[in-house]
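A lone chain, given as structure tokens: the form predicted on its own.
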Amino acid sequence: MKSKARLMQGNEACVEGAIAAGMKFFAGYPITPSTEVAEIAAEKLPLVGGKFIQMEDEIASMAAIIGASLAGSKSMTATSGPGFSLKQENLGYASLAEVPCVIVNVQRSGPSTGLPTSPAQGDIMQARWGSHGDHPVIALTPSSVRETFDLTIKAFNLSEKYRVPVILLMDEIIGHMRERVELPEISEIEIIDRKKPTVSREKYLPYKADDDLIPPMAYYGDGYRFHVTGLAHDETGFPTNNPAIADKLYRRLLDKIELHKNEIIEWEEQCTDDADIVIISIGGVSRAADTAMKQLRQKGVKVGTYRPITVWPFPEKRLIELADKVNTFVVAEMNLGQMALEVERIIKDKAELIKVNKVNGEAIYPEEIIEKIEEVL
């Protein structure tokens, strides 16, 4: 049974999804265009026994959700470009310390203050490489209000399952869009919680991984004593300078995502069976891509669409398969070619690559994609 239909904003759907997933702590700092996430979390979290705190800055916000997660609360923060930059050091800390948490980035035009109220998708590469060093990353990007709800829940589930920070990489279009949605009942939603230790407190090693490469996680305050650090560490959690132990740690952190990619990665494609041209896009741009595809199909042009839902790890296996039969890929994105770089790496010289880029603070329109495709027909 579904709930009554509602008119809902993307940022609101994010909070609804987070609460449905079990979020009990939110720390943040107001920043356009993510501000509604904090506002609505401040209103609704106390109603479910949760806590909201406005921190003094974005660095502290990221630190706060790490601390809350270590204490056993599912935790989230939300921000936009400049704030996302400030969160990177602590995001790396969460990656190395394997602390589950969700970071929402409602992208706006940049760099620096940029165009604070305008849409953009310029943080794709920052989501993957923003923090220094090799570190695991999962990033999801929705293209509708209902999908924002669903992917927020998935972000929490993946974070809890793999003990990794997960980024919900929205854009201003989706964050501020309002659509009619019907949300599922809580009983219909799959909720995943982190593994807890089954050994005694005396035998517990906080970073001793199971066969799935993920260590069970105790809570601070439930009787297990353990050390958490941003330094390279052994299974006890205490720092080490041993090259072999450090190497094993870093490789496990990446492998726990790499070896489970098939369980993590998600994408959507339309009309690719006979397509000569495939439009690749994410988030708000994918809506324009769908319209462009339909209009070109009406003209007899065999066009399909491919939409990564999991941006990182990038869903490249299927893209490689498409590259064997597609003549041209058109990558449409509100930046100057960040996703196109990844597509180019994957398809190599198997197909032609055309870019549709826009960084003036406006959305990409279907007509702009159609015009670019008609230039090469």
The other form holds:
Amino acid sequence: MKSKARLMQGNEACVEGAIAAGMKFFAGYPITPSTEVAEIAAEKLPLVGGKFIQMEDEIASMAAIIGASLAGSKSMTATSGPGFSLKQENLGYASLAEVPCVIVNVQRSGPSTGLPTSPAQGDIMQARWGSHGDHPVIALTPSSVRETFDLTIKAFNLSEKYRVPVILLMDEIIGHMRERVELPEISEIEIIDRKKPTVSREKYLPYKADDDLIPPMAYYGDGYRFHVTGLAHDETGFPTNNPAIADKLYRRLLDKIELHKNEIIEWEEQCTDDADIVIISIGGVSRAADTAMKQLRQKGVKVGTYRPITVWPFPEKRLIELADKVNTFVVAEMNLGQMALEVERIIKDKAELIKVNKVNGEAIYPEEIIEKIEEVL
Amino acid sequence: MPSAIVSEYFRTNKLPQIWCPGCGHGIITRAITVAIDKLGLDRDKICIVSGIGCSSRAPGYMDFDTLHTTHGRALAFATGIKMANPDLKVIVITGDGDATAIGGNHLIHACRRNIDITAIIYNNNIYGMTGGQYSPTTPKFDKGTTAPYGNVDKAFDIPALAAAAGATYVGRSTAYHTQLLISLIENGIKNEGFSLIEAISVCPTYYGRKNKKGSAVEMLEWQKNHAVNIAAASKMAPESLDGKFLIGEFKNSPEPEYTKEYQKIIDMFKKE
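Having seen the form predicted on its own, please provide the structure of the form predicted together with its partner chain.
After this comes the whole thing, all chains and molecules, with the earlier chain placed first.
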């Protein structure tokens, strides 16, 4: 039996998904338009034996979820642009120390305080490169309330499986939108937990990866008495300045995502079979893209849509295939061309690229996409 | 041969440690393990967390669950650990710069929450790891590489700061006054709440050399000659305390502990 249909907000669906995935700890700091995530987590977590804490700042929230994860709790924090910038320090720590955790970023208009709290998608590149140094990143972008629920679960599952911080890159449109949703039964949901060591304390090497490039992870308090550091480290977890060991570590962190990218990457495409033009968009903009496609199809224009669900790693392989048969890609995004940069890199000169950009705090409307496409027809 | 305490509680294969000859940090680190030993705690249920800096390298040598975090953030990481598993005894090792400059906000809020964490601040009055810049505890007019003409900042009084922010156990000792330091750490760990112990270290390499404080031994002798226990100080004439500093137990006033208070909320919803 499915749960009864409910009218639900994107931010609420995020917390429902997190709890379904097994979240037991949330640390946050108030910031619009993500605040409902913290508020609802504060309300719901004690009901499932979980804990909420409002930390003194965004940096501390990120630190606290890493600590809680090391002690065995599935953990999440939520923020928006200015807070996401502050989280980058410890996000990098979680990448290097391979601590599973989920970071929700309900994007708003920036830079700086910007246009609080209008929608934007200006953090696509920050999600990829916000923390210093080369580091692995998985970022998921929902475009509906139900998908926010599903992708929050996926975010937890991926973070547990690959021992990597996963970013749920929402935007204000999806975070604050209310839709009718039916949630699945808990028994229908696949939940993944991190793999734990099977060897004794004496034999446990906390950073020795298995063939899948992922090391098993003990919890603090399990009796393994292991060390975790943000310094480059060897398989024992202790710091090293050895160039060969550091090199091997940094490469493995990226390779563990690269090796599994086919399991991680997800996208959605519509009407691409005969499409001359394909609109690429994510999150809230994809809804306008859908409408634009339908209206143009009615006029006989062969338009399709392509929606990366994992924005990082970017669903590149399928885009290369599409570039061989599509004449024009239209990248519509609420920023000044961040995803377009990635598309440009992937399609090279195989197809024309047109950008629809908006940063004035308003959503992109279907007509704006239609207008741009009609200009080039 | 390492002593029994060192053999038992240190990762002896990681020794010798990286600290300079004469550094007081080794004495303080040993004092922590002696306090743990005296308390007879289950060592698999102890988690030691640190930030960045000379002192924060200590947990790497200590045979417990250990976490070396980012600069200033140890208390925030430790808060997450304690929340996730309140059965763990969480000890934070941090330095004067780590705890009171970049981590100052985390420090006052950990004090305010009265979460059961024992923080030991190794105060060497300088940023040692980066080569001797002045810190929030460098005495006024003393020198650092970034205060070549003397520091014009006023120094923090760490115990006063912690007590005012709500820590329920506060004490101060020095690398010289090791027995007092051990007993303060013991009492701090025993206190169910936020405990802060300032352990005044010696840094002969940077702070000492820059300020002509002499050898490590002379710096320890200075601690011996200038520290006055707060218990004795109350009976002394105020003028006899000129140029001295206080050590001892400054505050011991238990209050309800944070994770226990939160558990009461969870318990409200527990099904019968």
